Each structure stands twice: as C-alpha cells, then as structure tokens.
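The chain below stands alone, shown as structure tokens; this is the form predicted on its own.
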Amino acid sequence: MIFSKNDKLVMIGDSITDTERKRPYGEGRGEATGKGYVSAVSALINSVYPELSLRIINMGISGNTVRSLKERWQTDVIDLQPDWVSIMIGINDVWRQYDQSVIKETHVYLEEYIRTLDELVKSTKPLVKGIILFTPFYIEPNANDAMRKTMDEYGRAVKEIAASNQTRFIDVQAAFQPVLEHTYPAELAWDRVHPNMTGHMVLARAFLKEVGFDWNKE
C-alpha cells in the first residue's frame, strides 16, 4: 500500500469521478464522496486499512474536460494541500468531437489535452508524493469504433505523460476488457460512458490494484 498515515488523497475528473458527490468537497458522511468508484475505493481502503485513517476527497465535476481542470486547478488542488491526486480526465475532450461535432470550441483536441494535461501533471509533482493518471475509456469492445479509436489515442498520451513524468498510471481501457468479453457494453453503460456500480468497480479494482491493495490482509 503506497499510502501512509493521515495521507490526503485527492481525486479529480469529470462526471464519471463526480457521482453526485458533496459540493463543495467531496468529503464527509453518508454519500458525500459520490456513488461511483471513489465512494468505492474510500469504502475499501478505509474498511481494510482503517489504521491508515486516508482521507480521500472527491473534487469531480460532470461536464469537466482537461482544459477545465486548469481552470480550478490552484483551488480545486493545490489549495488542498493533498499528499496524493488521482486524474480521471479525457473522456468529454473526445465526446463533445463526436456529439457536437459543429460546436468546435468545446473540443479539446490531442495536441491541448497533451500540453494541459502534462503541465499540471509538471507543475504539482513537487508539491505532492505522488500522482495517479487514469486513461479516459469508452465502454466498447470494438476498437475500430471510431469514438473507441480517438479515446485510445487520449489513453496512450496519458501512457506517454505517467512514463515522462514517473507517475503511477491505471489503463482503464484495458482493465474493462475482459468484462466486456462477457458483458454487452449497454449493460454496463447505456451510453457506453457513465458505468453502472459494475463499471465502478472495474475502476476502483484498476485503482486498488495500482496503489497496492491487499485483498487477503486480515
């Protein structure tokens, strides 16, 4: 387990990170982490390890590209003080080019979501001890889809990034995979992006698995 004692975990991204989660942190009782993978992983690590006393904040927001996490980024991160954050962004950067393909201004093209992405990676891997980058995802077996094709272009810049700037790094693509062997995507996801509690516990095991979760510690 990568965490120590009274570590701040902070875990940011878009409505997939979101869930319904208490505004204006994520922290809290009852279902003020979300209903998604982060109220997920809180749940586990603070059941197993509960002398570890992680606090985890859910600051995720529906709708959010990487061109808005640089927007909230000073208050939304760096003003909390986190010892770790976790970043789940990308899947809205390639959405909105395929379901409002007219509406240019709100795509966010593989060049800008490179450069955003890793000068906030850059900027706070010295003020914290350490990051954890997810790749986006689309819940489609197929890669020759054309949305699955663009994600995973996104997921192997993400790749790119974890490796430049030595950061631990979760493929989400590949973690649905073998579900997906036996799970039509609608089951999963209707629109084969926000996932059912099933899909959120295929990120938060990517996420457990990453950071060194022991399913047998007593």
The other form holds:
8 protein chains.
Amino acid sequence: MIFSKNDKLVMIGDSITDTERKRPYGEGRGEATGKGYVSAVSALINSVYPELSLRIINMGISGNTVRSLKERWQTDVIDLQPDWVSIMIGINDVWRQYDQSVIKETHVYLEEYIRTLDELVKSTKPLVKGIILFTPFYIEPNANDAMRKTMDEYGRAVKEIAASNQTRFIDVQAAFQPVLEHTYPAELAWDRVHPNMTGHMVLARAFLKEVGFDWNKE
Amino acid sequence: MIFSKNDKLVMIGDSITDTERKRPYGEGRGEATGKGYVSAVSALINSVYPELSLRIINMGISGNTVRSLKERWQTDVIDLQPDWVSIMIGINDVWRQYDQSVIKETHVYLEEYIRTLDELVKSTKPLVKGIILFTPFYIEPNANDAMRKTMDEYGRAVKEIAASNQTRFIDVQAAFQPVLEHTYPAELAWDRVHPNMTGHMVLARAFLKEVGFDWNKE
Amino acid sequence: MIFSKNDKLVMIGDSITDTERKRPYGEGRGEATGKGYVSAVSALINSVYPELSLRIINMGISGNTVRSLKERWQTDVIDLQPDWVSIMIGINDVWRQYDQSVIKETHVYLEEYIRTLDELVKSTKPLVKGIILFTPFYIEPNANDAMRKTMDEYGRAVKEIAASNQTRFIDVQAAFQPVLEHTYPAELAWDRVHPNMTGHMVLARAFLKEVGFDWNKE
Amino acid sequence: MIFSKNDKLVMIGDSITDTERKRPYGEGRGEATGKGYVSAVSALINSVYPELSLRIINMGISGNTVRSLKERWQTDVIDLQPDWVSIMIGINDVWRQYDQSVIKETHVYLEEYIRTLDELVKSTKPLVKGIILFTPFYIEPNANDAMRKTMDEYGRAVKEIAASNQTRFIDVQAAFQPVLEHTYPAELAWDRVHPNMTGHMVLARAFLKEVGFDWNKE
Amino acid sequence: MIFSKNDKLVMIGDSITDTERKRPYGEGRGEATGKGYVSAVSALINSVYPELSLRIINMGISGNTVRSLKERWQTDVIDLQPDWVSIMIGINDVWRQYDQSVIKETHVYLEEYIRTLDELVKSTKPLVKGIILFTPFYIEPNANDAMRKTMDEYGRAVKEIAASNQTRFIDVQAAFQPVLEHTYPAELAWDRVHPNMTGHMVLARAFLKEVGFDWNKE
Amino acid sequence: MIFSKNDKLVMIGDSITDTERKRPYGEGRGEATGKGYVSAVSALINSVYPELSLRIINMGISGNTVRSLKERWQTDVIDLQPDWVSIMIGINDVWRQYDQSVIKETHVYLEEYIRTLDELVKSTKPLVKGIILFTPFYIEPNANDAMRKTMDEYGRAVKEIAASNQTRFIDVQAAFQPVLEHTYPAELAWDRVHPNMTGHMVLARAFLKEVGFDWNKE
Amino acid sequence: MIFSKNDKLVMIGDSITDTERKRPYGEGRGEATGKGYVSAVSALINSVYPELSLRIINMGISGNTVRSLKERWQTDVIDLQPDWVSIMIGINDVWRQYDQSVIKETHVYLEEYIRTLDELVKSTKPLVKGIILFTPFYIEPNANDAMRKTMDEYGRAVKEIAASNQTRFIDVQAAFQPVLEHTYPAELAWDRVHPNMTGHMVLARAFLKEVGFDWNKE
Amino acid sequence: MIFSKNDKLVMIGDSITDTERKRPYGEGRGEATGKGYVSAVSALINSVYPELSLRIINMGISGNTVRSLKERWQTDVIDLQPDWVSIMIGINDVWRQYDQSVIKETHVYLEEYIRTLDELVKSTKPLVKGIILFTPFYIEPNANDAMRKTMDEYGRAVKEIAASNQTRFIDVQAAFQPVLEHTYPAELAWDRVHPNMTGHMVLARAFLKEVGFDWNKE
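Would you generate the structure of this protein in the form predicted in complex with another copy of the chain, following the form predicted on its own above?
First the chain shown before, then all remaining chains and molecules of the complex.
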C-alpha cells in the first residue's frame, strides 16, 4: 500500500464524503469519520493494516462545490499538514444546474470547475506525498441522460487534471458500471446521487485498489 | 463464494449483530441491516457480486443470549425459510456473569449454552444449505482476564458444536488477535465488547473469508 | 363540472395521494387533505365552485399497493358511501420490483395488479356516480428505462380497465410529458416518484380537466 | 402571460406570503416557497409554462407591516435585482389597531401606510419590468365590521397608489366576495386572516388572472 | 353564596371549559383545573371562602358537543356524585355547521341539542343540590352574523330549559355585551370562540354573580 | 379606580411576577402577561373596565432580587414611560439566605434592600402618577419560623419606605393571613413561595382593593 | 453487618425510595437503584463489603401510600423472595390530607395505615430473615406544625408495629433532628419532603447504622 | 476533620469530577455538584457536620487534561478564593494515548504532566489552607495492562508532587484494589474509567478518610 507508518490522509468532498462526520474534524471515536466510504476505507485499512497507524480525517461538507472547497482549502486541508489528500468534488457543481436550473449563482460551470480544481491540485502537490482524485459520478446507467452527460464531462476534466498534474486517479463512474448492469439505480440511491452502503463500498473498494490495499494480507 | 443466485441469508445474534437494524425485519432501504458487520458484509457482497441478488436479513436483537434465541427461533429464523443462517451468540451469556454478578437469573452458564446452541443447530441444519457459527469474543488481549477466560471456553464450545454438526465456523477471537497486537482495546471498543467500524470490519472480513468472497473479482 | 351539489368524492391511493393527510379521515381543518394534488384539487374546486359544497376525503396511505387497497376497500371506500371515487395506485407495485428486488413478497406483478384493480372497479361501480382512474407514473423521460417501461405497462392496464368498465381515465404519464420536455426530473422529484408542488399541480390539473373544471368561471 | 423567459419575480409581504418559506431566500427544493399562494402560483406557472423558467422568490415575513418592508427593502428586494415585484402588505398595519389596541407603537396608521408604500413603489418602478400590488384583505363579509371598514380604506389606498404609479393591481377583497357568498369565514380562516389552501387559491387565481395566465394552454 | 361546606361542584363542557385540565379528573395540584374560567372560579372561591373547602372538578373535553356529553354523562358526572353541576355546551354543536359545513355527521342541530340537554338536566336534577346552565356564546358583536344568529337560538334554548327545569342560568352572550362595546373581538379571541384570560374572567364573574359570591367578604 | 383612560402600568418583580411572561415585554396576545397575579389583575380590569384601555406590562424576572431590579431599572421601567409602577421584590433577597446559606454573594441583606428599594422609589416617583409597593411574603403560618421572621422584617421595611415616600402599599403577608387560617401551606404552594392560582388570586385581590377596583360595576 | 453473602434486600416505599429507579426492577447497571438513599446504601455497602455480593432491589413507586403497597405486595415483594425487606411508607398517606384536603379518597388515615402496615409486616416476617421499618418524616423543625404533628403520629405507629413484630426500626425524624438544628429546611428539600442528596445521606446513614455497617472496615 | 467553619473547597478535575455538574459553578440546589464523588462527599459532610457550613464547589469539566486545567486555573480556581483545593487529573492525559493513538496533539505525556501539575500546585499552595491531590486511576486489575502501567506512572508522579510540595495525597488506584479483588471491572465501570455510584463511593470514602471525616460523629 502506498501509505507509510503514521501518515495522515485528509479526505475532502461534498455530502458523499461528509455522511454526518464529526465537526470540526472528522476523526476520533464513534462515527467521527461519517457513515460512508471514508468510514469504510478507514475500517478496512485499520483492521488489515493496524501496524500503519494511518490517520484518516474526513473533511467533507454537504452541498459543497469546488468553489466551496477553494474557500476553505487553507483551514481545512493545508493547515492540517496532510501527507495525502483525496478529493471527490463536482456532483453539486453539476446537480444544481439540473435541480435548481433557475438559481444560476449556485451553478459551477465546467470552465470554473477545471480552473479551480487544477489550482487546488497545483498549489497542494508540492506540500504532500500524493493526491488522489475521484471523478464525480451519477448513478444513472443511461449515458444519454442530460445530467449524466454533463457529469461525464466533469469526470473527463478530472481525468485530465490528474494526468497533467500526475496525481492518482479513480474513475468512480466506471467503478459503478458493473454494478449497474445488475442493479437498478433505485436500489443503490433513491436520488441517484447519495448511495447506500453498497454504493459507498463501490467507492471504498475503488479507492483501496488505487492505493494498493491487499485484502488477503495476513 | 458458497452462495447461489437468489439465496437468502439470515444473520442472527445479539447487539453486535443488531446495531440498530430495522424492525421487524432487518432488510430493505436505508440502514435496515444496521450499522455493523452485517451491513458491511451486505455492502461488500452486493457491490462485488451484484449478479447474485443475495438476500441478507439481520435478525439480531440487543441483549440476547442463546436462551433468547431459542425463544424466537421459530418466528425469527425458521419461518423466514433461509438458505443460510449465521449465528453469533454468547457474549451476553458470559457478560452478565461479570457485570451483573448478583442477578443470577440473567446468566447462561456453559452447560445450558452448549445444550441450547447444539439443539438450534441440529434442528435447523436439515432445513438449510448451511450454517455459519461465529464464536463469541471479548476485545481483551489478556488471556488471563477472568471474563476473557470464560469467553474462550464458550468459544471452544462453539468450535466443538461446529465440528460435531459439520457447520462452517469462524473464530472471531482469533481474527481479533493480529489487530490487538497493534491496537489497544479502547481504540476498538470502549467497553471491550461493542466494536467500532474497524472492529466490525474484522468480523465482516472473517465471515467473507469463510464464505469464499473474492475481493479482486472483476 | 361533473359534480353535483353536496357530492362526496373519495380520493384513494398511495403516498402520492397521502401527503401527510389527517387520520383516520383526510378531511376537515388545516392540512387535513394533505399537501399534494388532493389538496390542490380541493382548493381549486372550493374556491371556484363554493356553491357546490363538494366534500372531498383523502384516503391515501403511503406505501400502498393495489393489494393494500383491496384489504381496506370496505372500510376506507365503501363504508364512506361516496358519490365519486378516484384511484391512483400502482407505483409501489412496480417500484418494489426495482428498489427491493430481492424482497419478492412486496412485489405486485402485472397479473395480480390487473385482476385486483378490475375487481375493485367492478364491485364499486354500481354503488357510485362515477370512478376516476389515474395511471401510475414515473418522472423519468427515458422511455427505455427499465422501471419506466414496467410503469408504462401498468399504465396501459389501467387504461384498459377504464375502457372495459367505462370509467373516467387520466393518463398521468402523458400529462407529465410536456413538462419533462423543459424540466429535468430532479427539479420535479428527487426520487423521480414523489413530486414537489409543481408536479402535484400537473396531477391536479389533469384531474380537473377530466372532471370539467372551468378556471374562468366567474 | 406578462412574464418572459428567465424573468425573476420577488413576492414580498407578511405571514400570508411567508407561510413558513425557506430562509433567507424563499426558493429552491421542498417547501421553499412556503405553503400558500406563492407556492400555488409557482406550481401553476411552472407546470403550465415550464419553458419560461420563471424564477419566483418568496420574501414574505410573518408579522410585517409596510414599515417593516421599508426597513428591509434594499436587501430583500432591490439587491435581488428582480424583473417583477409583487407586494401584499397592510393586514398587520390594520390588525394591530384591533387586536392590540393599547400597544400603539405597533400600529401603522393610514397616512404612514400610504406614504411608505408609495415611496417603495416609486423608488422601485424604474428598476423593474413591473410591480403587482395586492390589497390587504379581511375574510369578514360584514362590510360594517370596524376592522373590515379600516381594511377597506387601506385597500382603496393601494388602488390609488397603483393607479397613480401605473402598476398592476389585484383587489383581493373583491376576489373573496363570491366565495364568501357561499362559505362562512370560519371555513376559510379561523381568525378571518390566515386562509387555508382554498383561501390561498383565491389569492393565487386572482394573481394569475392579472398576469395573463392561461389554464387551458397546451 | 349558594355552596355549603365540603360541597362538590363538577363543571363540564367543551374546550372553553377544558383548557388543558388534568386527566382523568380536573382537580388537584398545579394547573389541574385548566387555564380558563374554571381555574379562575376555583381561585376566587378558594381565596375568598377558604373555610368552605369547596371541591371543584373540571370535566370539560375539547371538541365536545351535547351528544358527546350524553355519552360520558354517567362516568364523568353521575359517578362523581356531585352536589352541583355546571354545564356549558353548544359551541361545537353550532360551529361545526359553519366551519365544516360538508361534514354533516359532526353537526348537532337544534332539535337534538334541546332534547339531549333537557334529558341530561331532567335526569340529573333529582340527584344534586343544583344545576347551573351557561348559554353557549360567540364573541361576535354583529347580531346578524349567520353563526351568531344560530348561537343565539341555542342560547335561547338553554334559557328555556333552565326555566322549565328551574335550574340556575347564566347568559354568557349577554355578559360579553358590555365588553364588546369597547373591545374588538380579536382582542378577546383570535377565532371569536376561545377567549383569552380577559374573556374567561367574563365567564367566571358571570358565574360567581349567579352563585352569590361576595368579592368584598372579609 | 385610580387609573385613567390609556394609562400604562408596569408591574415588576421576581418569579412571583414573572410566571413565564413573554420576553422582552410581558404584554400582548396569549399568555404574554404570564400565569399569575399580573394576568389575573389584567383580566379582571380589562373585563370590568374595558373602556379604560389600561395597558399592563409584566416585567418580572424569575430569581430577581432588589439588586437585580436596580441593574435593569432604566431599560425595564423608566424607558417604558409608565404612568404607574408596581413592585413586588424581596423574596429571593431573603430566601437565598436560607436555601443557599453558604453562597453569600447571592444574599441581599436588609440594609442593602432598604437602601436600594428606597432609591428606586425616590428616583421614580417624580416621573409617574403613582407607585404601588407590595411586601414580600412567605406562605408559612408559623410566625416564629426563621425565614418567616426575616421576611416580616423586609415587609416592615417596605411599609416604611411606602410611608416615607407616600406611595400606595399592599401588605401581602396580611392578605394571606385569613386564607392560612383555613388552608395548609402545601395546598397553596409546594415550596411555600410560588403560589398556585388561589394564592395568586390573593395577590390580585389585594392589589385590586388598593387601586379601587369595583367588582360590582356594571 | 447483619447481611450474609448473597443476601437479597428489597427496599420498598414511595417517591423518597423511587428516585427514578429502573422499571420493572430497580437493580442493575447505571442509575437502576435510583438517585436517593437506596443508591447511597448500595454504593456504600458494595464499595466497603464487595465480598458480600449483596443484591439490593429498589421497588419504590412515587406517590404510593401503604394502601398502594398492599396492592402490589405479592408481585413486588413476596415474588422476589427477598432475604430482607425495608419499608419506608406513610408520607403520602399524611401529605394528601394537607395538600389535597378536599380529595378525601386519596387520604389514608391512621387506623387504616396501622392496620395495613401491620398486616404486611406480619404476613412477610415468616418468609424473610428480617424487616427494617423506617418512620415517615417531614423536614419541618416546628413540632407544632399541623402536618408535622400528624406525621409524628404515623411515626409513632411505625415504632409500635416494629416493637410488637420485633422488626428492626429506624426513626428518620430523629435522624433529621441534629441536621435541622443547623440547616434550614429549604436547604434540604424545597417542599420539605423530597430531600436533596444531603437529606438522602441522612436516611442512608441511619439505615447503615441500624444494620451494623462499619465505615472503617478495611 | 481538617475543615473549619465556612471554609470553601473547590474540587476540580475531568469527567470523573464533572458528572453533569451545574455551569458555570457546580454548587447550589438540585444536582449542582453532579452525580459522582463530589456529590457524595458533599452529602456526607453536610449531613454529618451541618454546623461547619462547608462550601463545596465542583469545577470538573469532562475531557480535561492537566493542560486544560492550566488554561482555566485563574478563573476556575484562583478567582474563587478557595480555602482548599482538590485535584483529580490525568486520566485523559493517558487515555488519549490509548484510545486515539494517532491524534497525538491530544496526548499529554508524562514530562508535561508533571511540569504542569507541579506548577499549579506550587503557585496555588501559598494562597490556600491546603491542597488534596488524587492520583488518576484505571479500573483494570491487570497491572501489566499497557494503559494501566502508564496510569501507574502518572500516579507515582502525583505522589512525588504531593510529597515535594507537602500537600495531602490520595492514592485512588490503591483504594480500588480491595474492591477489585471481589468485583470484576465491568461491574464498576463499563469502560473501566467512568465508575458507577459504587466506584464513586470508593473515591468519596478515600477522600473523607484523608480529611479526617468521622462517620460515627453524633
């Protein structure tokens, strides 16, 4: 696995990351890391690699867009001096264009999204051991769905940012593909956005594969 | 994996299993399977093996002993016509002897524990494809601790029942062993009994290994 | 309008009808008729046709299928001696097949749906002045979506029952069509099922058109 | 209809407008526009004219008088840069004179009412496409009732302000007249002020008639 | 005063009497007699005539009509073996005709009202020292208001029942008259039915005058 | 009665006055004047003298001593520009000496009590039509009880302040005397301090007698 | 101390005993034995004599009189097969005569008190190792207070019952005497009945002295 | 006993001391001193030595370490001008090293612990009559348990600070020893840290022995 002993990993994002995590810092006893993929990642790493003493902090905040991340990046990421940062952002940037189409000041269009995310990655990279970028996703199997198409554009943008900045990269939409072949979206997420535990485990497993987690480790 | 398409798995036990599952049946939307190992098992199987359409029902009830299981076995297990049954019971049978030592009618001593569990297994085996028995456990690394010693006796009894009835068997205490080498009990469970998500993942992984789950399956 | 002075109209269905109506009878002060299309229908008729003194009773119950309606038909419809009955049912009959695919006892397949609805209509028709049947609907514009396709089948079944029993009929899916040409589903219903007030007004207007409501009446 | 694509309409007023709308801005998901005439207007326009993408923001605050509106006019109206503004104010200006007769600092007498409302209209008119003024109202059919007489005076003042400023105008008291011929006030509003949904639909329909809404539009 | 030492007085009625009294019996510590005229009567008598040890029990229940009183008369009046009974009933009998005009089974028309009240009085009179009948009332000064006119009819009926059965009698509507000459109804009761403390004191003083209470007693 | 049309009366004190009155000003709809003697005084005057339009404001705050009154006298009395002020203070000044004997900074001893109350009266008298001083009281019939003796001293001090400043004066302890001859303290106040409604009526009647209220006024 | 290893002690009574104990049985984890003298007795014995494994069950119920005890004696005492029973009852038997003087069916007069308590003691004595009787008490130092005098009579009755039945006996009123010489009642109990922790410790120490508890035991 | 009349004792610490005490000062009516050893100490001293009028203030705050105490020492101890100060601190200083091993900024290691506690004692000693130091403790009988060993180190440090500063000293771990010989930890504290009332009584008795409390005092 890519992590070393005593590494600190900050996982930031929107409601998919947040999942009722503890404030101000999502770490510690009880459900401090929330009830989603961060909690699953933490539980799997800590139960299989207890000797690493990996420190995972969930800094997701529901409703955030990349614009929101930028505003709190200094206090919520840089000041924590992480070794690793994972970012899953973009769903609200897109979703607001579709569920609040007339409230345009809540929309974050592609150009701003790319520019802002790239800026966060570029300025952070020199300070950490590594960055892991997730694509945003939409649990909608119909690739011609209007919102799915936009989400795919944002996903491609993340891929390009990852490539040009040489960060790690997780294609969440691709990870959901095999599950959606057998499972109707309503079984994973009533609103096609907020997954149940099965959906979060798709995220967690995609992350763990990217970081070299070994399930069969003794 | 040992499960076939459309199999139904009933997982029964005490508070470790219950974890605020839905009543009367621990299945369906939201956190219906609770917030512990059953939920983790369900999420991992459903995200990796969606084509199986495995039906998992959490029937744990907090505070239960094997005596309680016997009382509700017909309605809560047999009537559900499961293909598979997992049982994790015994912690309260032992714990009450140590935390309510004077309230003796709440204690279930070893002889009754063995007799009752064996009876449940024997009567159920012909009706199902298989039974998976978990040992009870205590997140206490000191093997000379009084309660740990008793718990180990109950664990050995489960092992013997599994062997004599030819059921599947999971040694939970053993599964915790490598984690406890690096982790102080208070980091897994404040009362050394109710694990946090890391502890529940130890249970889930032990179960999944026993049933042939393949993490790397495409 | 088809209603006469002092007529009593019972509107029955599932959560789309229920919308937190009063128990045991959805009529009277405050939000007794709920917060959806029944309330809108009631408000529009009572404000435009106050001289009719139309009595509208909301008898919807969240989660109901046509199977549930049958169980409570005597007490919740017949015993109220309505002049008119409207029925909107079928969404849960279909939805459970898609969001709880493994819990098969909650599914109501097409054959049972047709048989039961037809039976309710046939037995009730002689007792009332008229019946108004709504199709179930799904706020999903993609006609190839698996659940949408099934919903359309159930809708066609309602149309045939209406025709063979000569009842009034409202094609809700068709009523949503022009709105969906300009509006993304997430703007009408987060889960593509439970509409916001705009969606409910689509239902109300479709109903009012069918019963001859005149918006411009002085 | 008088509205063009993407127009923004701010509807401001007191509790009749407020109806538990979202803070700080009454727009967006759920019951953000409240549970009264604003919600009904929004639902009817959005369901019949979805192609307009009209943006409606409810800025009502319970208990407001015209004096309160003046205090928050800049932030709650002007800063939102609306294309259209509707104002329904005056009920509390009058009511406090009758239900808290000794607490005189809460009364807004006619002269101040006229002066303030006129000032708001005059200063706003150049900035918007149009203003729609509602009269205040009292659901009391007895034209000799003391409070009804005062309310009628305030209503006449609104009519004059509308005329002199050439704004659109809705006589709410007149709109209630035909309903009150068939309906006792207690059936519309327990306190003769806060209408139920039927009463709110009277307001909504009066508004929609004034703005050229076509119920029968395909 | 008409009461003797240790007399027991049961005061029964609807919400005007109930005022959140204690269940099942409205007597004892705290606000057991409610927050309305019964509490005021009790406080005035007990503070001025402490030597009487008068026992007052509030048996009002919100929403009651005379039909409801009849159903619970045996358990809630006769079984308590009172020396005196006061009855204030009829407001809901009338109100439901005006605020729920279409729900006719909740209306109690004049004939049934007279017959039932007379029957209760006749059957109870031989068992007690005396009965005090209140008229129902409506805090509406306009004698031509439809509901006020009906209420007045019910009031006249109470007067006749009192006369023919020779019971004590309190004309509540008359007691409100002088107050309404100076006070607008909204200052006494938002819905013109449920009075504030000032309105309840009108009731209490009317009662106390009838029973010979002496305010100036040393 | 001593009050003239439109007079404003501020009644200030501790929890006996407060009785859950509205904040920041104890006047207006509902139980704004609290649930004690202020409410009873208000209800009796407003029901018998509605033509006076007397404005009564309850400014009591639970736990207050005369020291607390002094701190808020400007904002809570003077700024309200009352015509009349009533003051009931001293119970907590004494009580704390008996129920928190070791927390001496909460005690207000006699010298400070006299000095402060006298100062408030002297500075206020020129600004108002009149001041009404209540003695503090203790619902304890045993005149040799330690706390009762202290309370009596404070009561005598109030009497002297009233005399030297020529204000109106109400001896509450004396008003309770005849009631206590027939009533055990526990029936009036569980803690011998906070009276039930009967006790509050003793206060209200004492006040009303002092201000010339005529119960028998038509 | 009089208790032997594994003895079971049932402590029954009214609210003084109850103190929010667990239902149905006041024993086990947390505050199961309540927050009063039973809890203090249990804590002191278990911390000083852990080797005894004494089982203490709190069976107090707030509001109970000796009449209430009789009704539940079989299920709440006898069926538990105690070795020892302590009884503290009588406060409500007396108190109701003073705080609800007119509600006579709630009073338990001396004759019934003596007869019932004697009967409970006589029937229970052969079944247990011993009975400990507490007197009821009143935290009122004035021996001429009416309620204190009655309470003293009931206390003397308990003393006689203890003597004639040869049970152990605790004079609670006497135990409070030295404390009341230095402490005003309000510092121990706001209502002179329900003691704070200091008051409960008076009860606990009196009990422990009677049963031979040795504070200085190593 | 070491205390003199009217002495003030401040007891400060972490959650073991806090036990839901009143804010900002843990003294006064009800459960102001909390529900633990401070409350027991207060109740025992006040019931046995009422003539002392000892003033005890609980200033514990849950989660505190010695670092937290230092931050609030001026306001929470010095400003209260105590005669005596007791300190029980260190459990969280140690515990965080074991239950949040990766969140290192929450750990207080031995060197800082000693330095800070010594500084607090040294600076306070000249201002008070005496200081009583408790050791921290861990209800774990296994002396080889990792956290128990660390706790013992901190306990020895307290002992040395007490000796070098000549303060009073209580070895809590030693006080638990005889109880743990007969009682399994789970019966005293589910998490081996927060004791039930029996555990708190161990603390209270250890304190009282140190200060010369005489249980048998008349």
